[in-house]
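Only one chain comes next, encoded as structure tokens, the form predicted alone.
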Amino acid sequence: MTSTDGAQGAQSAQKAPAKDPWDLPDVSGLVVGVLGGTGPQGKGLAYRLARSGQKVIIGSRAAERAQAAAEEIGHGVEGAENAEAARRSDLVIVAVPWEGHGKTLEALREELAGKLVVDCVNPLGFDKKGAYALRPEEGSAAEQAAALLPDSRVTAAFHHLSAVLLLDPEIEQIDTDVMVLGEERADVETVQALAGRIPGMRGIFAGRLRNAHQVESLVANLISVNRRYKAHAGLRVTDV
């Protein structure tokens, strides 16, 4: 073997340069559906995404409620019954109450097949001591979604956002990070990019769905923070 052959072999053995974790896709053309978009969190996310130029369709069990919420939000948001919102969307955010999470997704399995689904539901209980985390049989709300939607690509994100801040039109930026979990890098990066469409917000990869429980559970801690300090706390990840 010549020295030239050896040099070429060494070069081919070198690893390709690592992908820049902030090199995220353009998601501006995606249609985003928000199931549970008539509730505070869903409506807030719909408002912020639509305000940033995203096409948004709010879903609800009753089309009339969805249409009323969409009219209230403005910015071109449309309202539809859940199944229609799911069918017409490229990416679907699940922001329904935990109590109806399983039944809602089970009923929409066909409409959500092939879709990128973003679960932001927090399984919580409340008693005299305040909020506390629940542990679903599957491990987390996101893992329950993945089990119920075998033909969908399930991720988890947008858990730690204040609906009060999201819905306040006087607030220009939402200064917080969004922890994004999922099994496929491309799907996670799509959700990160979507979070980044909202001024002040960053999407941060935070592991696979098996780590979703502690992310969902942290909302109970944030509720305690908010009650003590009369605040609308979010999260910032340092040194990233």
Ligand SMILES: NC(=O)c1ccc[n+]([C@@H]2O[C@H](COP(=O)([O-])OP(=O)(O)OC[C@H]3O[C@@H](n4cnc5c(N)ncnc54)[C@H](OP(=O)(O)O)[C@@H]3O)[C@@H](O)[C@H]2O)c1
Second form
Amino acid sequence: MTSTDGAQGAQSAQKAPAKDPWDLPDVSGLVVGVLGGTGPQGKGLAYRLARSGQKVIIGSRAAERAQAAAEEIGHGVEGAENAEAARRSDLVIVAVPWEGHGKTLEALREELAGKLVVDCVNPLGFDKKGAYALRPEEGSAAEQAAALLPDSRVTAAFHHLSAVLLLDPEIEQIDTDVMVLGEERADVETVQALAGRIPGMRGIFAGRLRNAHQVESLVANLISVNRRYKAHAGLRVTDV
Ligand SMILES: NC(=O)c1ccc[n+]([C@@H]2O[C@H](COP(=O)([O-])OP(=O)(O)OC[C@H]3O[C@@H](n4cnc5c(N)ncnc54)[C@H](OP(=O)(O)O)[C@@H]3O)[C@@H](O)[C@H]2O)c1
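Now show me the form predicted in complex with the ligand; what you just gave was the form predicted alone.
Next comes the full complex, this chain leading.
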């Protein structure tokens, strides 16, 4: 052993062993709220999570619409106005269209205080050439959420899922990875674990919120893939 090896050995003897990145928390007891849970993405996520045993409350601008969607989903899902869904949940997924994103979150600042917020909003435009990424002033939808919700812990995830696959009851397993972004490791790991509750899915740490724009924008590419190949494309991150 060279003296350099020895120095490294002594150093690593003092250091705590690196944490296993797949050692994720048990999130089965968390109540999950879904803002805009009456749309295909929110409803699909609510269905998949509830089917895996998670308690889910879907939110809407109108309580009746949320209740009707919750009944349709079954699996113990409840429906409420967005504000009540936020208040009653530990973790809140934001699944409203980009056009309503800022206004919705601004109005729920109090209800979302202290909560873990998971933004899955993709700011996209569409023209005759197809889908393209918009450039939010704050950098991304997730960064807009973080700016509007200073008392919440904001993460971003679930951008690349196909609502069609999520909602199809014949499909048992959804083979895809979910990129999870956030500032705090514990929060990111909670969201990774939540993604992992859905059979076939893995939640993978993909950086801080300042890199959310690329992840949100990539959906424009996936839409192009889907159109050309008549597919419901997802993503797999290799070698992890
Ligand atoms: N669809 C997908 O495959 C998919 C995949 C990944 C991510 N996403 C993202 O998930 C979000 C939801 O997608 P979606 O296709 O489910 O959207 P959507 O159907 O257009 O909207 C979802 C729900 O949001 C509510 N809503 C509509 N306009 C609103 C506004 N101006 N302000 C507040 N709430 C409003 C509506 O519920 P109420 O009328 O009941 O309030 C609607 O049912 C989008 O931001 C999208 O980028 C979608």
